[in-house]
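Next comes just one chain, in structure tokens: the form predicted on its own.
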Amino acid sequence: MGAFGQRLAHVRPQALGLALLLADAEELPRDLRRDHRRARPAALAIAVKGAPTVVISGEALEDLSPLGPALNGEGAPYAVIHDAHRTLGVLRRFGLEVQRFGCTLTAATLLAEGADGQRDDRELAPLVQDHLGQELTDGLRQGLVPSALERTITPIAAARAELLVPLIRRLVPLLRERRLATIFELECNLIPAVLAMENAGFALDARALQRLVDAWRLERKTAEEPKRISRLDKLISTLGYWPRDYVELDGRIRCRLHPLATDSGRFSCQSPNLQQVPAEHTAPGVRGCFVAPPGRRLVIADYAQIELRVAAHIARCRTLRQVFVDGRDVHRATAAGLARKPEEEVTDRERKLAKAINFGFLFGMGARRFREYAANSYGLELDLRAAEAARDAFFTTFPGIAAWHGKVGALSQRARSEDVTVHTILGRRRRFPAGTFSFNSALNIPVQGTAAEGFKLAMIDLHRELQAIDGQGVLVIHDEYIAEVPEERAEEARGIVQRTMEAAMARVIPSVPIVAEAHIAGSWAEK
């Protein structure tokens, strides 16, 4: 392997195919067999045009660092990988970093435009068939090698590696044609930051969480109120097994993050789903179990009213833009329009109603649905007439939003007989095949997707900036970013996080001021 690395470093090809096959560890649950932190490599194949494909297997996989000089540094080749997230995570465990890469799974997911329901779960074989007209008949699912095939893995791995460069050369022109090249580059650049976050994990006081779980179970035995019973059942089923199954020996809990598993580009999370951790007002004490270790502090940050700011930019709504340019409270501005009074005279209840109005009607909610939303989320009881008046007031206050809704609504006519596509600012596309158009999704995806893209740009920058001060991101949840940093540099880190988040989002949304709020804490519960 060392000789091959030296030869590769000498030849310096522009591109190479890199295929990693994993042993199908049947002792693990199926959803964990692709987890880069647990996977066992079966073979690594490297294909360079005009040279024999090299396949590494067996004990040689235990230390891949001799390949490092050939795949990094100035003039490093462009490595084409299928499922770079998983592959790079595994290779890192065995000493190999890959500096420049492109992911055929990422390209195919973006090109599918959310229209086929597969998300980021795409086999290599159908892509090869569709774009190269070749059969890949190795029978592998998700790149996992059954034990019966491990002894004959060399030709299988080689065949996969040899197809990757030709495949990316077919996919890249399609990305450019559909203006997806920018978002493809962003998603590939994001992968190292995501891997670092997954590997870092979040420190968790498992004993404290177990005490909470035990208390819920005890209360469940005597609870009588149906809503409380339902709530307890959900907490127990969601969090009850985390202390036992997911907290590792170092006292940290590590999830799997999926940057491409939603139409909008927002992250999804699993094993466990830390996005399900309830807020303090919903389940007191839970977030307090997520802590900073001794000598460290948390920096917790999120964007202020980011979806409304993004909508103001996308809809070109002058009125809503001006609220943010002036530094005014957007919910108070809506309340003033509804009550027909100066903003300074708006009451707390009127502002709460306006908050429900802004977030409820922005994405196309009707008056009847809004009544339920206001009651369940804000404790506000409204009759249908009041809900309809609230909707009218929202669109009267922000006519640019009303015009944007009208333009999106007009797409529904065409969508009955033809495909319709919406997109984010950076070009991520969501295609609705004829007859499947959703007005609410067509409003939601460009806004949430654009916000997600600005956030991902920030994550890429923060990964680099925080490393320089021995800090590390540990979790993302929608618009929230949590970092763990040295205690003595916590204030410096807070400033880095806030400035970086604002600057990255401003590159995507330049017409509206961006505000990120960050604070230092000892636990996730602290404000």
Contents of the next structure:
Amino acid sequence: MGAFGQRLAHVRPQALGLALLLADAEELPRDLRRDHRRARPAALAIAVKGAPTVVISGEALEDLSPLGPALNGEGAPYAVIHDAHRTLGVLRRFGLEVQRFGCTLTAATLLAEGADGQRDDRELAPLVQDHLGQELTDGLRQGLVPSALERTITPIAAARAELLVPLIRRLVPLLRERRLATIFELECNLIPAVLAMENAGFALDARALQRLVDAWRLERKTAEEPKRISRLDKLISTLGYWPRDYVELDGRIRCRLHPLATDSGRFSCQSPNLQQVPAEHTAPGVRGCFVAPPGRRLVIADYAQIELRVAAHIARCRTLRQVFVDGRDVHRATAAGLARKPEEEVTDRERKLAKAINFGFLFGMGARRFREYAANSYGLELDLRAAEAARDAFFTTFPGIAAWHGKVGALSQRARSEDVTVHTILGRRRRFPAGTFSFNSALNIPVQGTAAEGFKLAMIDLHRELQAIDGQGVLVIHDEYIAEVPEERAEEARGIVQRTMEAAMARVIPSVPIVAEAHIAGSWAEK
DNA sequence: ATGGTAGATAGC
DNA sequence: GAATGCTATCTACCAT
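Having seen the form predicted on its own, could you give me the form predicted together with the DNA?
And the full complex, kicking off with our chain again.
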């Protein structure tokens, strides 16, 4: 309990709420989750089966007494809501009774987001001054951009978070009972690392990005090839306004990271979505605009074939596991199985095909779909027979994977008439209500989710380890971690990042060796 | 004018 | 028996 209290001292209330929300995400309507994400800092939700649904917000931190009855299980589900109109609408749609709402943080949110002209509830502004004080209104007058404003709000509200400790105390036994305590604790521990990452932002050479955008606009005028035109349009429309709208006065770009918004446990990212910045092969130069400032370096790290390794563990596939235990090349191993020859004799083309096979068939892709996939992603033309042969070879090479597919496939019978739930290693759940089962999701979510959990454990450790050497994570992209570190300690940091990532994931995936690769760079584009 | 969705395309 | 999955954001389109 004391541990929770300490953590909460660092916690932005909306983030805490999301953690609570996640504790049983499967029980909460997806729309509501999305609404929280968009509206933050707005309402928070706690949903635990068998307990009342509680939605609270910053204001509730000042006055917890109304929560008593709800937490005691007396009375109706209780809600205190700030993002008045939209959140109320969502809650009512789901039949949640709303007994009270306030507007302190809503006002802050509205003003923060109003900077881009999206909001019109300006009459709430005076309340901000009453409740959040001079610091915030000064920030507004100085024309702070929205994300900076939000960071101004955060410490003020977080200072009151300790009041939530009694609430947590009641929640924990319920979480234990549902075997959600582990994942809950993980998400709570993660929050400071995520907040620090959001606050740090990524240094961006905005002028260089602007030059790229200008070049695309110029090319667009004379481009003829439809494919090229649509790509240019996409790039211009998504990246064109980043330099103006997202780069802050300190020359850094900041996104919102959401550890709790997805079914799988991966992060989502928005405003802007830095998790889909075009790679070099799509739009050369873009990642090169994401840089380390003078005196600093980037450490860029990612896990090697993490999904295959996690799948080997979950499926208990001995042959796939053995590939990694031996330190062999997994794509080469598949190619050898397909071509019926030793791994040393595999050609480049065979290995490329094997790579497509490994990623495609692992999560239940069919031969027909695989043809498209191989053609689009790898430039490999196959007829249906070849695709089927590839599929057979994959399952013959890794019989444990075939058995795992069989086991999951067997669930689909039962799933027609009853709920089916799949789990990650640490206990995150995805429930499929009767009739909604998806074979592919049931394969994918435990693997993707378990990988995400190992990565989140790593992020917690990385946050601490990097702090000690004046380093700071700046972005995560599913299996990739980017940190900014002092130039003179870059090599040391590289080792720390690599070892920390490997060790944390290994705690979740004990039966398969984990490999992370890390390098030092001046920009995101450097290999 | 605003709101919701489909499809395409970007990431992993 | 067959079945990749998880996202965000843009444009186009249709409905209110």
